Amino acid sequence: MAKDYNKGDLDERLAEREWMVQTQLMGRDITNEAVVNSMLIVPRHKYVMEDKQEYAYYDTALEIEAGQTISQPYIVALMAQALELKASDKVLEIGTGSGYSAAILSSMAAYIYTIERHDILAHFAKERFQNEGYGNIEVRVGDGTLGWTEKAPFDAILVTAGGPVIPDSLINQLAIGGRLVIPIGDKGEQKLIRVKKTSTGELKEENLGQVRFVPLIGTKGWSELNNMNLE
């Protein structure tokens, strides 16, 4: 199940949340009632880097561990506006970084499968899910761009790295009328791209505009050596 929160965890820094909300996603185009209300719950400030805590909620992306970033809150949320959750849903998400996402996603869905490549991150997802007391978000050490056959179908996927082209994989894991966003691009910068999968199995693919990601590495995204080189 996902988190039931008291007052005292809507407590601790809501008004920057607050504040985090009206102008950097109410402000704008953010609309879905659940995505809102999960990011004013959601603590960012306890996803990224203690010496990073003071501008967990600037409009700003913010690096963490293992040469990773967290992503801004407008990214997050327009994201997760984009997968159109029910409360009944199924989630893939691949990048788990910090899992900030993850719990975002998790109050707005049945159960988050989240898989990430660095051990590290891992480790400190799990600590922080558990921590807050996330009991519907299960973490996986892998290759995200394999997705997860076992747990398959989903209903909706969520890639937070840009990758050369869409997995076919997760395409084949994507159950019919699902949702997949993934930023599509080079490394430099990406297109956020949201596929529908029709009753038919027909894909409908959709710009929702410029972002930029860190490299989607693995058997069906960049690999290691080359993103290596450009580093």
The other form holds:
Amino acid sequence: MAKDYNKGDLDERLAEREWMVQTQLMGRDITNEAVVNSMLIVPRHKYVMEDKQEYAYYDTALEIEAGQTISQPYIVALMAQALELKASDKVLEIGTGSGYSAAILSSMAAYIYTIERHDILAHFAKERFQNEGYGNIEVRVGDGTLGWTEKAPFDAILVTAGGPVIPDSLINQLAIGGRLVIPIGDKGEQKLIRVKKTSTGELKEENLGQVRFVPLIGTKGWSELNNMNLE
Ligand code: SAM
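Any chance you could show the form predicted in complex with ligand SAM after that form predicted alone?
Below: every chain and molecule of the assembly, starting with the one above.
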């Protein structure tokens, strides 16, 4: 008989999350306890469309509304770990999407500001945060490549879409000691880059590996026109 995950028993899905953490995260290089705990707690199946819930704990990205994706669990954990969060940190996320990564970050930092360019995604994410009782996440619709000036500076900035260059606006909104994690490359493949702003304001860049993200579209990203298939 097909499983009804909406009515499904939470323990069953917890067992799946435990399996996901064991096989997909700890078997790789995810060692940060706060990240592991958060990945165990947040119900990923509630952040995907109904017909995808069955696959929510598989080692894969999944399609969400507006032709976008919820990232592979391992990549979400890798980025969360790379941010080196402290409980007092103020975080900016660009690319709310389903809301899943913001929910993962919410127990690891003081406050999460997240920006999404698609209304429909921001709407569903807000609904999920309300239903799940997250009181420390604020969602805004807009062009995240410009950051969120009124709330800057941020201790950590996470960009969950791939851009051609690191937006200077985000560098400017990063606090001293802050970390920015962003996929940079072409539309097919990117390098996951971490930039740290040192105590002297100097920028230190590291390459954390190859990734594949949907495009970062905006003033300091790819243009929407170039992203259209004109054939
Ligand atoms: N963090 C998301 C999650 O957990 O589901 C992953 C979302 S998906 C990989 C990337 C998102 O970035 C898409 O929802 C896309 O619409 C959004 N995006 C792309 N360019 C953007 C921009 N300039 N500002 C805000 N959101 C943007």
